[in-house]
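Below sits a lone chain in structure tokens, taken as the form predicted alone.
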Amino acid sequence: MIKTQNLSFIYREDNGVAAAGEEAVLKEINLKIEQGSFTAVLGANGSGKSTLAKHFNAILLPSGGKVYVKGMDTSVPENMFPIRQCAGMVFQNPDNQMVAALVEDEVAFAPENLGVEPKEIRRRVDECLAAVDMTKYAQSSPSALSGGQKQRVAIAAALAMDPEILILDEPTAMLDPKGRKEVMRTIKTLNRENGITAVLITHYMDEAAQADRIVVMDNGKIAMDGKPREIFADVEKIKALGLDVPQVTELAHELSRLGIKIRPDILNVDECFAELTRLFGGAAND
């Protein structure tokens, strides 16, 4: 669905020239997103991510490489609105999304914009708030919303485009857990269900776990790349690049340190439980 090849991007000045001294914010990335798949993308904050995500649906264009979107070239002008079609954003503040007074509005907003049929719109809007579970505050304004049922109609609105691929850039930053909870599940269950590609930015590892894949940033280039297991289960490494592992796999990865032998690649607490029951359990029931 996504791909790139030996993508290169630098920040540049209104007159298309770099900046004195300005380094490349992507060099030389190498990247394939599978129809159907969750990859979550990880980094330390300048390590490119957010602005690898805006080269998906051509918010930005490489400065040097290519990027295609289901065999879209982004740098084709002509291509821009088919690509935005197939490629819904998602922000990270769900209050600079906004411009409509009622919930449904919202949604239907962009349809409307495209000179969608008002059926077709009817249609769109009921089916992709059902979709993330708002059907019920189709008639509230979004300033009376929580942050995760703003995100929520956010996502909405991006799916009433109908793509195929939702990239969300840090989603969740601005919500309590209750919102990040809200919007994770309905990331997944689009996903999972729905056979919407999903690329998620995020800085919360625990997020990036319930993804099928982790690609991880360190300035400007892809320092790993792999099932969350994988990736999480080198503790160290991970830890060199700034960056942290969910709270149960440090867990292991410290009682690994004092010689219990626990599997490292632990994700969760049901695993992590499940884990220390096996080493455990007959111990404590003794």
The other form holds:
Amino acid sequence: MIKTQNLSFIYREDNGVAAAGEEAVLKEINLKIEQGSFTAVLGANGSGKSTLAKHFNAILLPSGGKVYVKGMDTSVPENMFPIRQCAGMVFQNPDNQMVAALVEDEVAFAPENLGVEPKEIRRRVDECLAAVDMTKYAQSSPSALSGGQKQRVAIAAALAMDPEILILDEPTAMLDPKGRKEVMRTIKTLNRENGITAVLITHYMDEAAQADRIVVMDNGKIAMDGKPREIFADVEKIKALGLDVPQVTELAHELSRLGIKIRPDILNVDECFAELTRLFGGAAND
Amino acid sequence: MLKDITIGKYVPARSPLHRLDPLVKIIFTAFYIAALFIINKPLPYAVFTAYTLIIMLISGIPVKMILKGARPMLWIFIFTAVFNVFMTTGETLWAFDIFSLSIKITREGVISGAVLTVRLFYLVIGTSLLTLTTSPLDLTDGIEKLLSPLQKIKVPSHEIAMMMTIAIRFIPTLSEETDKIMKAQTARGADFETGNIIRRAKAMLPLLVPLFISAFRRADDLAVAMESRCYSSGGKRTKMKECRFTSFDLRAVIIFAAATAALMTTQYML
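The form predicted alone done, now the form predicted together with the partner chain:
Zooming out: every chain and molecule, the one shown earlier first.
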């Protein structure tokens, strides 16, 4: 679905040569994202994960190498609109990405830009608001909504282009725990039920643990790439990259270091509970 | 304080004013303002006040909220009134000396001060009624249609309209942000409340710097978000809600024309 070939990127450059004092933000990245997958991109601040995301819908163009979205080269100007239509993007700050003062107008903005027929726009707006469970707020002003609701509207606004890929650049960073849960549930539903390929940039480990695959970025390079269980099993390496593992994974890791025979690849509270109950046998009931 | 600004804020409701075609509404507002500056006799002013009251009542927006919009303008009203009272020459009502300056208050000054203040007040009420009852996207639509004849001489009517909508959309966001920065600086000992005007203006300077920086950052974010959704200035767009001139608009135009004619009759005939 998305393929990068030796992708490099420098913010200030001149014919591929970095300006004085500038370092490449992305260095020789080769990545392939499969159709229908749910990939999380993790990384410390400044690791280049947002910059990478902006290459997936031709907001940024590579300084070196190529990016292909559904086989279309992002560096070809004619491909820009088809690529952006195919890869919808949701950003961190819910207030800064809203154009309209009414929820349904916000969702209608993208198809209006694409020149879709008015009746079809209406149909898409209703469908997309239903997909993120925001139908009853269609006539509200975005400023009256909670952060989680605003981000769900932003997701609906991207979906209205009828994209196959949804790129989410830290969509939960400015939300409270309730809003984060709402947004994560929406993303997972869209991925599983509507077959949308999801790429989630995040620095929350518990969110990344819900993906099918995790790509860890460090200093402009891919440091780790694999299934959440494989990635988080290597607690030492994750910590060396300036990241954390989910709390329950860390608990299991600490316990196994103390010589207790516990599975090291625990990802969520339910698994942790099951494992601890097994370890302590019936003792927990006494 | 800054949250009280109602200019640029849209209040959704079901009212005849909300239903009106935005282009028609903009033209009505222009006529309203023109009429306001044409009339200069007590009777037309009374009729004009009655019209304004009727429009306020059918707008479906609480009268208190509309009036609140005029409150930040209070100082401008006072300033205008005072200037006119002291600066207009004419029949002297009262004269006195301060610091060897002879100051005269004239009859004409009092009248022109009062008239200008009333005009300014209605101007604010009239324009805020337009933005209160028209969603910014509708407003863009109206402005775009209004300017579209100018497209032939290469005036970018759509871009102008889009810029205005975004500016309006960000007024509440930026005023909230100003409040936040003010509170943060007050917490660290900044003083915006006391001192003379110059001192207070100076205190505002450290407020403007972070506000501008954040506004530029927001603009950058918004531009990227718009581009991500395939916005391009030259592209041909469609509209979900096509504004069509309906029989409802036609009736409104007829009523408005009749009202304007009645107003002008009171001005010139009676």
